[in-house]
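As a starting point, one isolated chain is supplied in structure tokens, in the form predicted in complex with the partner chain.
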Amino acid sequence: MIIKDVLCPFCGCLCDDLAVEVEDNKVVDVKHACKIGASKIKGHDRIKAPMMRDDKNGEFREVSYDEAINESAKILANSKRPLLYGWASGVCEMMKKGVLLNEEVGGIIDNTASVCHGPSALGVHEKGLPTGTLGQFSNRADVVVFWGCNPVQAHPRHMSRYSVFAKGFFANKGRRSRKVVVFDVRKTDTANLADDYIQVNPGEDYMVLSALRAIVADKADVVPETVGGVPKEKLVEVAEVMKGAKFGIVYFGMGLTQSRGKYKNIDNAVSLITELNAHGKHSIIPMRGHYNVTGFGQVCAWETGFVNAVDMSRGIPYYNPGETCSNDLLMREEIDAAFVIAGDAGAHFPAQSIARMGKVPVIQVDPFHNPTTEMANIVIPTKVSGVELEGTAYRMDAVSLRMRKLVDVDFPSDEEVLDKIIAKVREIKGASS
């Protein structure tokens, strides 16, 4: 049987065009997806039990699933201060059961967008967003920027599907019909497939956008000769031609979040977009990696009005980035108890991070073993969503779209396993006060 139209799992790309045979309830191929999302879908080995150990350094135990959502509901209800950390690699519903369960435990809930676009929010909470769908990209641009992202290797069909080669309405031409210019620390695929590479010194991107703003303000006479890197006179060139843009978008990626200046850098990026538009129409779009990172945020946003790192301690939703995110709370030392679920703290968060969660228990909720499972005292394997699991997803533009399920498996959902949890807590919690 070949099911169609089937969504992938794995970017914030979303594409939605792929084809997927599956015979005896197995995928045995996939159509149409990039080399990343194939081996997603076609699937890894994964943990087949519930598992749980006291000595992180101890040899796990098979435990039904019963028990394993006992003690974790357990270890949550009773804890001060839990960090319920990932959200990304789940379908909106589950999102909605961590928010819940969020305020049941009173505890923080933080996304992977903390170690990825995180600071692309607090740029928005300075300037806002002037964005769009990426079809009206694909339709209308006519000169498209990179900066700081590699779509070749981490969003594969976004170029082909999305930003460059794409045909459209007006750049009906495709790649013909477009100017490609990629701001990079070094030269990338992506740069390779660019009409024009600019080569920035690492951490120097807030200055060689301020250079750009002030050429775009006709104040080319304030920029001083060299640039983060980059001469003036390249900075003057790439400027005229983002300024005669009918219509310019911008794709930027870790490289601008990561780097010196981290929010300032997108504070700056969207700054630029906002007043290139008295020239011609202009966007811009974080790259987001997860295929529904993104749908986190909205989900949390209009659950909680924030977007992430969300503190429930007060009964009250408190948001403060730089506080109340994962890597700042466990750098303090504040978190007593740690949830990761659809997401990995342990392959992402920097090692002195991770050595506190060392020291507190751990629960994963995934389908996979990683870095995580290595830290973790319970590990509770669930669906993968978008290949077991219905629901749904948000593409990078925040367009939400509904995931297909390909095959039937006999693991819970995430969302069934934190229904149990937050039932047991509040259990719990009830029979304590």
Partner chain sequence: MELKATFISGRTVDQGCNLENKTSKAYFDAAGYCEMNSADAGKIGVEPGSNVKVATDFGSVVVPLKICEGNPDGLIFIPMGPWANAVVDPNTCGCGMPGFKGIPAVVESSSEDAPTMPQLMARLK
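The block above covers the form predicted in complex with the partner chain; next, return the form predicted alone.
What follows is just the one chain, with no partners and no other molecules.
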């Protein structure tokens, strides 16, 4: 059986044109996907059963789902300051349950954006976001700028589907319809495909953005001969290209969000787009990583008023990045339990944070074995969203799409596990009150 128009549960592109061949309730082939997306849909390194780490020898032993869930609920219910982290590789329906669990235990719920595009949210708080959809950009953009991102490696089908090579209504010649510019600290594979590559000194993106703003505002005379390692004449040339665009789009990544300046870089980039809109139509969009990291921001904002790093210890939502983000809490050794779901703290947190997380009980809910598994005390395997479970996900441009179920498995869903943990937490807290 060939199932068409399948969504890919890998990156923020959320490609929706896959064709998946299923035989005897097993995925045997995936067409149109990138290699990473196809690998995930076919399945790899699955955790076969719930496990708990033995207190004596430190080795895992298989347990029942009820035992793993009940022990997880005890840890969370008795914790004074638990961290609930991840939430990027699951569907929106389970995220809503996660916010509810956080309310029940009075913890801090944070997602992978805190080490990725969290600063983007702060920049948007400051200046808003003149943006649009990937469909608009693929159909209209004649100038495409990638700043601090490398979609060739991180979003393999982005350039072919949405940005550079896609043929659109007003860009019907595909690549020949567009001017492509890359700003980055090193020459990436994406830069090799660009018409113009501008190498920026590490940590000096803010100055380059400010210089471009001055040039766009006809104040080139105040710009030094070199800014951030870029000659003034090159900045003037690029500014003219951007000003001359009928429709310009800037895609930005962690090269802006996680370098010197952080959210102020995004503030400045948005200001540049606003000023370019006096000359033509321009938009800007973050290159979100996990396929539904955008969805968590949407769900968390509906439920709490904030996009991530929400502290419920006061009984009301409290949000203060720099204080309530995962690594801030870990560096101050504030948390006494960690619940990691649909994310991989072990692979992406700094070594010092990992060392401090290793001092507290760690619960992992995930279909796949990953570095977090190595430090977990309890591991609960679940269904793979978009393969074994249907649900809602948000593309990087905040367009919601419905993921499909392809095969049947005996694993529970994230939502089912969260429902049982919530019920058990309420039972424990009710008995102790």
